[in-house]
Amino acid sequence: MNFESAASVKTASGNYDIFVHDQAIENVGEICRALDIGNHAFIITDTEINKIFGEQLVSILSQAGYTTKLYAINAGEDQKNLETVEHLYNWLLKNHVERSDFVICLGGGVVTDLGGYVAATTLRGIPFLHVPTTLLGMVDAAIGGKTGVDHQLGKNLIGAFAQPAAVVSDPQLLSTLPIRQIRDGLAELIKHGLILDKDLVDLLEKSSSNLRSLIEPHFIAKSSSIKAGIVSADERESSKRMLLNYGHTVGHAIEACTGYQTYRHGEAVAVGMHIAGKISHQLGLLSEEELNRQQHLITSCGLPSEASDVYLDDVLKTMRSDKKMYQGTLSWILLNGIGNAIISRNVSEATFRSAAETILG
């Protein structure tokens, strides 16, 4: 291959690239075969995908000897859930695709969650590659292994660790997306820099005035570094990879209280982060100029700081489901400074209400 990946996942259970530069879809097929992983690809992506680069990326693949077959679930997070799951299992079945066949997931986070999740479960998992098409997708829900599901229970209750071939970002295929579905990516892309990267904090201050701007390669490469690195280093979340969960103890709350159709993923994460944030603070760990910094870095990027529509007895509710909880008591993920987060069992249920009741209905 003449281009280099932007970050690389070194695991017990894989090793992959991660690429990112303009045009990165036009290289999926040489990425294909310089994996060897197969001869039949199986693309799976959403109704709304497919019209604008399903028959593109079937051309690619052809090009580089391929065939190819292509299922759209309809576009949304409520599809994510096991029946969704079971029709694509029929589909592959039916189809009958081999442990030497491959999946490519093109889509956002909903498509790279749940085509992954039923790749690695497909005849006890074959390989998959993601071809994110979201910011959030990018930065973020390609990144690490995790797939799965939904339940009505919460968000991501049922799933496995498995880690793709390869992530092919291209950040070109942002172009198309309205304006809301960039800031749902660049909450993950803040929340990158507020636990691990102070620099990149800095970064995204001096050009959240110009949001496209912060969808351009350098950005997604550098963020896609940073969970890289944190994978890497523990996959199966079991200490530091718990980092990432900054602001996803409420966001996922939120999200799953409002049935998956109020609020995106990024902007429910930003209200968690600031209900965090508070946290920290109430805690001595986040001075207040450092929080009023991280909520002026959100609400420039035109996300949320609240959900009044969202009741907090529901929300605490909803977080004692949360996977996160380890011997019944919730693992909160703190800021201890701008770029320093930490794992705290030690939140009291009086110390989250006081941070929640004004941001929470």
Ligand SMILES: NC(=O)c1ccc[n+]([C@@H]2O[C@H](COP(=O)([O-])OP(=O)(O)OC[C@H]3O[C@@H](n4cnc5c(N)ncnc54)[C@H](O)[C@@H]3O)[C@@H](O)[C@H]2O)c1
The other form holds:
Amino acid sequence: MNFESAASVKTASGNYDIFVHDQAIENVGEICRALDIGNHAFIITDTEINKIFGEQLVSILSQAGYTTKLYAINAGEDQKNLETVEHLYNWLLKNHVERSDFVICLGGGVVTDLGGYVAATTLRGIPFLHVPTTLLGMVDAAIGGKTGVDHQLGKNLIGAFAQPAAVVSDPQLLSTLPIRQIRDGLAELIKHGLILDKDLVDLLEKSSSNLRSLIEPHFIAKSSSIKAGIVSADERESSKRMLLNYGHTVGHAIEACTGYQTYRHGEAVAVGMHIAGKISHQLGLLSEEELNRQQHLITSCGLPSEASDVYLDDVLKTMRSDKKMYQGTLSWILLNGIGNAIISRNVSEATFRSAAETILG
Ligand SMILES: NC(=O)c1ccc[n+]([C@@H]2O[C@H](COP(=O)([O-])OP(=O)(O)OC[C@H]3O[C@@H](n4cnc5c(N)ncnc54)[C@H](O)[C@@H]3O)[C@@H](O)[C@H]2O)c1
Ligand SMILES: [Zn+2]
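Same protein, different state: after the form predicted alone, show the form predicted together with the named molecule.
Shown next: the complete complex, the earlier chain at its head.
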């Protein structure tokens, strides 16, 4: 292959490359051949993405000599459930899928989470490859092997760790993505810099006047490599992977308190990062200047700085019932300076209240 991978993930359950470059979708067939991944390609996507990129991917794979079948689920988080999994099992089995075949997940986080889970559990696991089409997918959902679906009792409660054979990210596919979803992914991309890479934050600040320039391939590649590094160090979230939860303790609670309707995930995480940043400042870990830099970078992308329609007490109650509780104490991810996240179990209710009182309602 005459292009380099942007990063690689190395875990006990498998090693794989993440490719990030414009037109990368054109190389999917070649990548599959180089991996010798299987005979027949089963593409899983959603109806919206299929309209834009479905035919293109089928044709690229045909040119590489693969026979393909494609199944498009309806778009949306409400499809990420066991009923859709069942439809996909039926489709694969009726089409005589074999272990020597492979799945390609073409889509955002819904498709990669769901499709990865289906691939991981059909015939006890067939190989799969992710071609993310959202920014959130490229820098976050497609990397790290968390696959699964939602349950009536909560989001992402059913699933398995299963690593893809490769992730192929083509930033040009983002040209059709609505701006609100670009911001959604930017929250995670920026988060990767804030927790582990000060240089990335410096570079993002220089480009932050133009939203589209923040999603240049080199930023996506850098952010992907940060996530890849974390997952390689801690595949199953026992320690370092928890750093990825910066802004998420509060963010998940905001999403839950508003029924997942008002705030997109990245927006809720942005508000969560504001609060975690303020807590870090109050505990003497983050200087006022660093706090202002973080807040400015986040808001200059158009992400919110407050959620005054969400009650602080409701957020507190929801956080306490969240799975991030450890032996009765909430785990907080804080910044001990920009680019240096730490885990803390010593944030008192009073500290949280004082950091959040001007941000939540
Ligand atoms: N596995 C993980 O580690 C992980 C991490 C973060 C998020 N997630 C999951 O990711 C999901 C959210 O993913 P998402 O934000 O990518 O949303 P999504 O997959 O629902 O996609 C959002 C919408 O954008 C459309 N779309 C996708 N790509 C497009 C494109 N290029 N042009 C135009 N429209 C396009 C889709 O059809 C869909 O309607 C959640 O279910 C979340 O739980 C998983
Ligand atoms: Zn997130």
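Here the structure is a predicted model, which is why all the values come from computation and not from measurement. We call the rigid core the largest set of C-alpha positions that still match within 1.5 Å between the two forms. Positions refer to the first chain, counted from 1.
- The Cα shift for I338 between the two forms, taken after rigid core superposition, is 2 angstroms or larger.
- A movement of the C-alpha atom of E77 falling short of 2 angstroms is seen between the two forms when the two forms are aligned on their rigid core.
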